[in-house]
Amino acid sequence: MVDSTTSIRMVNKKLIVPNQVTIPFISGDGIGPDVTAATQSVVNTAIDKAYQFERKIIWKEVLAGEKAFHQTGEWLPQETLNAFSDYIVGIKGPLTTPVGGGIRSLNVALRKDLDLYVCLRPVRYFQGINAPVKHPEIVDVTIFRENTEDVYSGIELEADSQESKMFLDWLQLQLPDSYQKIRFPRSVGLGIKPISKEGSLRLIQAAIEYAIRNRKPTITLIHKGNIMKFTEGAFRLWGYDLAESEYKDFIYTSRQFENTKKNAGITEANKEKEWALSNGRIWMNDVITDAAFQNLLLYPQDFSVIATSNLNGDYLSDALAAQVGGIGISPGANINYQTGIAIFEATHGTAPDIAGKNLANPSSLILSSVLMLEYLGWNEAAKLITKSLEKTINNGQLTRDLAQFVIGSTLMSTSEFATAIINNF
């Protein structure tokens, strides 16, 4: 039974949140219990401190994962799933995906089921930690990844397979130049890899609200469309579609610089990027995706809001989040900005070799629930967990997988990372 005096609402999108809220909570699997408990007394110190304890949140735990199957026999329970839609805001530790069976991951099934199309992934460096590139401090990048589509919503059809027979034999018939593009059309596995107008749009639209709501200086769209013409190249397309006919006040597009000067170099086009920004423009371009990589490691000032495809998405946000010392310390979350159903989450695994120990990092799941506060409104618990982390890291007070990278640190266990957390602030 939900409680509509803690639960939040949504009207005219936008979130109403009581002053005393309630937010469903899966702990998670292997480190789960131990990150989870240190991010939730992190918060509600955070909440007491920074309201004067007129503000709370209650903690509703539903089940996922090892625990739910345990006591359910079901991985992902109905009732967990209308508890996130019922209470909207939720976060998540992270989930084992059982092998074999044909289960679906669960967190992918949570983002299918409950529509959650954005993957939004920060990242950003924090002082103290050991990066493994020479400036990891010029990374500030706000990654959106669909989360819906793609070949995380594919159809595969097995080697073999009656399926696949049935497949090749149509494609033969019906579209013979297609069917001469497959190499080695006995033993081949079949993927379809949807990627839709709606779907893109949606996600787009939303990297560009932020920016503009968060003044960000540049979208880029990440494709591999020189390749993927009909799934990436229109994503690649409809974005600027969007842009140039929505948000033209607000964003110039490279596309609308290289219609204008066929010919320009490079160093046109920067000029132009300068002319648009110094003029109050977001700057819009894209990259193909191999070109990414690559630029990220280079010059990654240039990168500040990227939206992009699933798979694209699944890559680019961990090995971002590498430039700055891993992800560990990246929050994620999984949004619906249209129902406003949110679930923040660990990036990170469920490191089953140290559950239970008390050594594990609760660095992710603590900035999740930092995005979590923003989203709620409450900016001022959120800067104080923020300010207090920065704090602590630089000072040396780090987790094992951090400690053992930097000289003269002082090694913590969770617990004793989140009160540190706790005592600066």
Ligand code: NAI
Given for the second form:
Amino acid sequence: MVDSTTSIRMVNKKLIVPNQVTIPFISGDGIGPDVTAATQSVVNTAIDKAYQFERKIIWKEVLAGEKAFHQTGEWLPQETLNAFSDYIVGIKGPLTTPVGGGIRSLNVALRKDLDLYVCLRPVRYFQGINAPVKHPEIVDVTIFRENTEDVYSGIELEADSQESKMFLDWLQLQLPDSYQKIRFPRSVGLGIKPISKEGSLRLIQAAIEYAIRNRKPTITLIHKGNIMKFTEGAFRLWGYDLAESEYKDFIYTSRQFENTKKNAGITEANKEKEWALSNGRIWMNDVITDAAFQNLLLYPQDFSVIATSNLNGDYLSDALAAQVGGIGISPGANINYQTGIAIFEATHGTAPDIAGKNLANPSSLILSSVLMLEYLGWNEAAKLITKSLEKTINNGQLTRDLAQFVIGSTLMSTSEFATAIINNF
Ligand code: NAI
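We have the form predicted on its own; now please give the form predicted together with this ligand.
And the full complex, kicking off with our chain again.
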């Protein structure tokens, strides 16, 4: 039974959040229970402190992963999916992907079944963390990765299978020019990469709305459209079309500029960007994926909000997190901005090597809970946690994964680290 007095509602595309709110959570496998307990204690104390006990999260455990399998015989019970759609906002620890037996990844299943089309990955530097680049503090980028399409849709035909033979025969007959392009047609495995207009538009729209709401200066569409014109290239075109038609009072695009000034040099383009920014417009441009990896390293200050397709986003979010030394502490969320349903999550895995040892770094889930509090509009509690986490890390109070690289740091267990954050509020 859903408790309607404590559940979030979506009215006219806005979340209505009661002061006492039920949040379903998946504790997760491996280090999941350790980082979940740490996160809940930090979040509960921050809310008490920020709102003097007027607001409260009622945590409701729902099952997935190994715990679900042992208790119910299912890896992802329908009840869990129902709880996330009924209560709208939830949070999860990492889950084991069962190997073999044709069981799909639980994370992918949650995203697909609840149609959580945005994977949100903000990346920033925390002073005191050992990073591999000279100026990690310049990085402040929010990635909007499309979550439901692209090669992740799982349409693949195995080499030499009946299915691939049927498909290749059809291709040879119906589209002989395309068939000719396959170098070794009789031993080829095939993958299909669907990227739709609807899927691209809703993702890019979410990135645009986020940039407007948070006064971000730029939106960059990252794609490999020079090679894949009708999927990645179309993603770019649909993005520009949307910005230029629906958001023309807010955004100025590099395509608009190029259309008016053919043969303009890079200096002129930079001037145009400055003009857009000084006139309160967001500058939207696009960068091809390989150049984006290079430019994010060389000129991270040129990137603020990124909208990209699924596979590009997968690579980019981990590479960028590594750039600031934050691969283990980056937060993430999977969101459907139309239904409001959102699941905030640790981005690392279950770390079986340190499971149950109170050694894990809970920062990824703690920072994901910050994103969740912001999503609920509980910004004061979110700020309290962020500031305190910054202070704790900067003090050199670190869990083992980070402490081993920082001379003079104080080594902390998972629970000690959570207590340090609370003490630093
Ligand atoms: P992993 O992220 O669990 O571990 C990689 C390395 O990072 C290990 O040495 C681990 O000890 C360390 N590590 C990870 N998180 C840490 C933390 N919070 N604090 C300190 N050290 C940490 O990746 P792996 O080994 O590839 O995957 C293990 C399991 O996790 C697999 O079943 C995989 O499917 C699952 N997984 C689940 C994810 C999710 O639920 N979102 C994401 C990635 C993997």
